[in-house]
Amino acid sequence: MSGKPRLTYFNGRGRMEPVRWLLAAAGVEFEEIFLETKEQYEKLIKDGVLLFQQVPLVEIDGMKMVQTRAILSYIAGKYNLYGKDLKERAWIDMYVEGITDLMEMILVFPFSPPEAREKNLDSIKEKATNRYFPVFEKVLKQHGQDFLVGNKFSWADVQLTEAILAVEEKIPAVLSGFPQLQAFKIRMSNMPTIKKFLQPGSPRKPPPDEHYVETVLKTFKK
């Protein structure tokens, strides 16, 4: 195995993107193994690999990592991306708790019933506009800075990045009422990690499909 971070989930987005984010905007180079069928994910659980018997999972420093949440504290705390003290760090916490509550209802979106698209799009666009984003056009907007915590950049710059872009990509013009926002996603989509990462070619997924939420369906179903 090379020193590059390994993952394995399925070929989209998921609960892996997020980890695909950070690696990415700490310039770190990964590698993938994407699970098609249902035997590969069994095999893993048979293995002994997968702690909780649930993907994703990233080995890294001679760790089998599983649990989005700690991957992500993990990546964050070793590139200097999670704050200089507790307070930082916790400040952190709750502005990608509350990112992660948001990017949750786009994560199972793909996975709701025809009938009930439109219901689910209408709920984002509420939860966006009137819970998460004001909160954090405030923030920026009182301290004036560049970044969320410490005028520094950091995990939650990052996870922050990637829900603006994913809310725009199903409401377009979701950030019409905060200039904020709209400046912090120039310079964060600037910044030459993210930069790169946004480019045709990296590993950067597309929106889900139907083939990666058959894929995903499959390999679960009992």
Contents of the next structure:
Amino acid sequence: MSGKPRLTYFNGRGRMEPVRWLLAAAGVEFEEIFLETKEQYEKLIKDGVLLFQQVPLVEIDGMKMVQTRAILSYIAGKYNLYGKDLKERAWIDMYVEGITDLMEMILVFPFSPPEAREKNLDSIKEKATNRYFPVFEKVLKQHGQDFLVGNKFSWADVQLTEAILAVEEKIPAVLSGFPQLQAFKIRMSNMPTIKKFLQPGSPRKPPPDEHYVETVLKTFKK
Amino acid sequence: MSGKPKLHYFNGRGRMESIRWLLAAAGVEFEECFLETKDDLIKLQKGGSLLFQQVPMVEIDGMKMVQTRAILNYIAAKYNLYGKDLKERALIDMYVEAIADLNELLMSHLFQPADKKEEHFATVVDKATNRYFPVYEKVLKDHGQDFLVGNQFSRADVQLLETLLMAEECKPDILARFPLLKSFKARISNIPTIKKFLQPGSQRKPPLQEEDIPKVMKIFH
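To test you: the structure above is the form predicted on its own. What is the structure of the form predicted together with the partner chain?
Following is the full complex, with the preceding chain placed first.
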């Protein structure tokens, strides 16, 4: 027993990737157990380890935590990435929730039927460039600080960095109208813990491929 | 300017109802501004009041807050309904996130196409009675306390009650196998602020009726 947080999920991004990002950004080492078969998943349920029969599962500080947002909030709170007071927390929550809505589109994308893919990609591009990125571009421009909230590194900065990179993988020129976000991305990528996470060999997972999609579908099939 | 929180949404439950419940449970009076048409939404968007062009939006303490969870988190923390420390918060978060998942299922029921309604209803009942309710029944059984977390009234209790009542609207006998949830429901409903909210004339909204759906769709689509 190592005392490190232990993550149980598929060997891919999915709903666990923001957790990996946040732990890594906080400089916290963690272990991972990868779900590969339906039988493994069913055993977890039978053993009563998954409160609502779902992953992500993160074993941390004696708790078997489930529900992605609960996990992320706990980590952010524990490692001082959640602002200095209630109001900063409110802004961080608003930003994170908006980013999560955008990331949800990317999350479900590989599971959409091939004929819907082009339309979904257009949707991601439209929402990123018209709804979400302009907000953060404006926030950064208005206060001129390095970080989104309270002039201090927070969960919001980590989440936005993850989202920018994920959208860029699909739409390489997506930041072309957003100079503040371009500078933000470079700045965040150079923070030591994040820089380390972005290097090969880190726990960061590659974009979902056919094998990942197949494994997920197979595991949850009734 | 009254200093009271001001809620912007359409005149119905949707994603704002949990916020109404929490403010009411905390004994906080609030005002409401109802969107009746798509133009009302466009006006708010054009005016720059909606960070991500979406409602719910709640004007509170000088902020125009959006994103339901952000708003609920703020209210819960401000009015001491979020546990006493990080670990109680974690437990509350786990419980309310699952309740939110069940709420989504319940809410989406009316918007299902006719040919999918029956199957969807079966899924909702299955998830409620096999995945979610057993967890809260067991939590209450294991600690024998009045409230879900930390022997103290919290947002988890408010949000669970809201969902239990919504589930019963869907299927009146849905709590048949859950004696502790039934007594929880009675107990929490009797808390003075909640009792008041459950009475006619409060700001609690009725369930959406079939005939209202086209109007709601027109505002948002």
